[in-house]
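First, one chain by itself in structure tokens, the form predicted alone.
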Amino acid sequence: MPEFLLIALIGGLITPLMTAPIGAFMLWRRMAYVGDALAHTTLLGLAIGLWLQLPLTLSMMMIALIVAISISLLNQRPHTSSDTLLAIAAHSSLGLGMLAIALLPEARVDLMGYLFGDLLNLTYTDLGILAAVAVTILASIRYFWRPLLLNTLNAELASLAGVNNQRIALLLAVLVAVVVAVSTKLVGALLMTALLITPAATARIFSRSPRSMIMTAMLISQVGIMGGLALSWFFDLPVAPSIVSLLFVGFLLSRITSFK
């Protein structure tokens, strides 16, 4: 096997551990298009990196977080409007992103890996992050397991039970905001939410409790990249896309098979 596939085998293999637990937290708060807000951000980090001569994956990460952290605390204020400040966020960020590429100085950027992914050009320094991240969102998940899932069932709930709300949303928004920045490198800006909400919801159907979900989303999209590294190699196509779209026939086969 060639070096690169391999590395991007392991890569591959890595990332669910982190996709899945935060595509069912995303999934049960009904988070979608957070993620998707969140990707498109990561533009305007990219954009940033290339000006001030910064690692990429650093620069999309911190720009993901202010702005994850900037919409929940103004999601909690009245008259705010969630959806509103997403769509702002996300096509605004967006622009500016575009905006600042196209300025810059006899700079070549490859927008089409960007938004669409490049899983086979994943370097061992790759891999060690996505690894750091991914030990870092499952030890924070455990952690603060109870209160993200009482939050998530019932606020008022929680609240009674002595959850903080605010942190507990705060937290979560953090940790989709650093999900969504290491693992845009793989699937891309575009194909991001696909990642983190098709083998979640897919997960649902088969699944008796919040562990057992998360656990085969995990496995669902291990698979799914997989199978899409294999339609890539043996078929010469585009692996982002071949992966989603993996994941989205596992989905129809399994509202399909629910239905007997």
Contents of the next structure:
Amino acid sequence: MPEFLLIALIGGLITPLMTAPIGAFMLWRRMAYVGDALAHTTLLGLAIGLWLQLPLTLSMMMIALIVAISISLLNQRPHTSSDTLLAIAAHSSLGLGMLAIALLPEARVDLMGYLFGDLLNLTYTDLGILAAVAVTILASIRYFWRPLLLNTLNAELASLAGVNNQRIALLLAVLVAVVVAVSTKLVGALLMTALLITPAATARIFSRSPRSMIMTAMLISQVGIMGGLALSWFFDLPVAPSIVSLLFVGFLLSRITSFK
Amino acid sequence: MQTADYPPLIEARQIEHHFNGQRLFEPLNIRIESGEYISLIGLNGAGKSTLLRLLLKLMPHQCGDIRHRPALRIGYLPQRWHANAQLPISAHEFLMLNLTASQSRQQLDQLMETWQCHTFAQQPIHTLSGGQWQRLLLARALLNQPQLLALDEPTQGLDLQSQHDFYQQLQKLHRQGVTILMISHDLAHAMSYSQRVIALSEGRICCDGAPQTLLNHPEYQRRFVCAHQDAIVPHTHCGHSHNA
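Mind giving me the form predicted together with its partner chain, seeing as the form predicted alone was just shown?
Whole complex next, starting from this chain.
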């Protein structure tokens, strides 16, 4: 097996370890648009990384974090509408990012790779980053499981149970931003939300507990990524759209079987 | 009941709340004594839920002072909320999640038995009926053996039989020494079960006392009984009969 394919396979097995739990929380909290908006903001991170000659994953993560934390803090103020803020942040970042890249004539940016993913160009460094982030995300979710779930169920009850709701909302925003920034390389900014939400939505149908839903979503994502890679390898198709299409087919099939 | 040695469970002095730049309440003073059964009544938008949340410190108060008795244990039933169907969680797991380190599993099983939650323990919470849901929330609220049970319109959406059962359960808890503070739209219940009724209207407490004294209170008659009658028979003008 070619080395690049092996790296892509390993990356495809690691990534769902973080996208599945975060995707499940996003589904439970109706935050699907947050993932989409944060994925858009990473283009500005990419541009800033190119300008300042920083590692691109780091600069993308920094911008996603700044936007996620700002929105989370602004959300805690009365009279602010989160979807308005997200829409402004997402599209302003996209516009500013494109402008900044256009002003960098010497920079060669694979915009298609950024928008639709570049799984087959993963490096060992990327694998290391993915593994480190996946372990951190899993550990954080395990440690904060109770407050995260209580806050997701009902913030008032969580508050009475001693949960600091503002901190938990902030924590989740940070986790989503980190996952979006490091996973964008796999499926691209435009298809990122599909990798987060579709497996979780499919898993919902087969799950009777939050934990089993996360585990099932992990498995579905891994099968989707492996299947997408296989389609790409054997039929010379683009990887990320193949992955997302397979995940969509899985979702459709699960819905059809649930009607029986 | 209150004794000289114990401070009130909750004491609020001169609390105010502003929303959108408008004052929701005039400065209010409220004392909740141990052993009371209090109904908080008022028309829609009177600010009952806000006042209850302020008293429980679930939201920050902007002016005044709210004091809880040290180590006060509060059980709270929020206004009816719909569990998210996307989050698959069973009734038993929901209660387990609310269990703190100081509470035992045995305690939880006992509560489930007492409030008959074991019959739907493995059912996802979003599929529970109104009565089952309220029993589950009540069991959750009682996990920490509260001294004060605060309820925000707990019988909303329940059929008459379920309402009756629920009030019986509340009475049982009250007899066991739990202080009840409940928002209610059910004036008949408030008058027949409560020891004290606090009526909120236009940003102030217009009546506060035993149900018997309240019945003859002119402001209570004008704001609640007449409003209620007008709602049923729109052309009845209570003010006329009142003046007559």
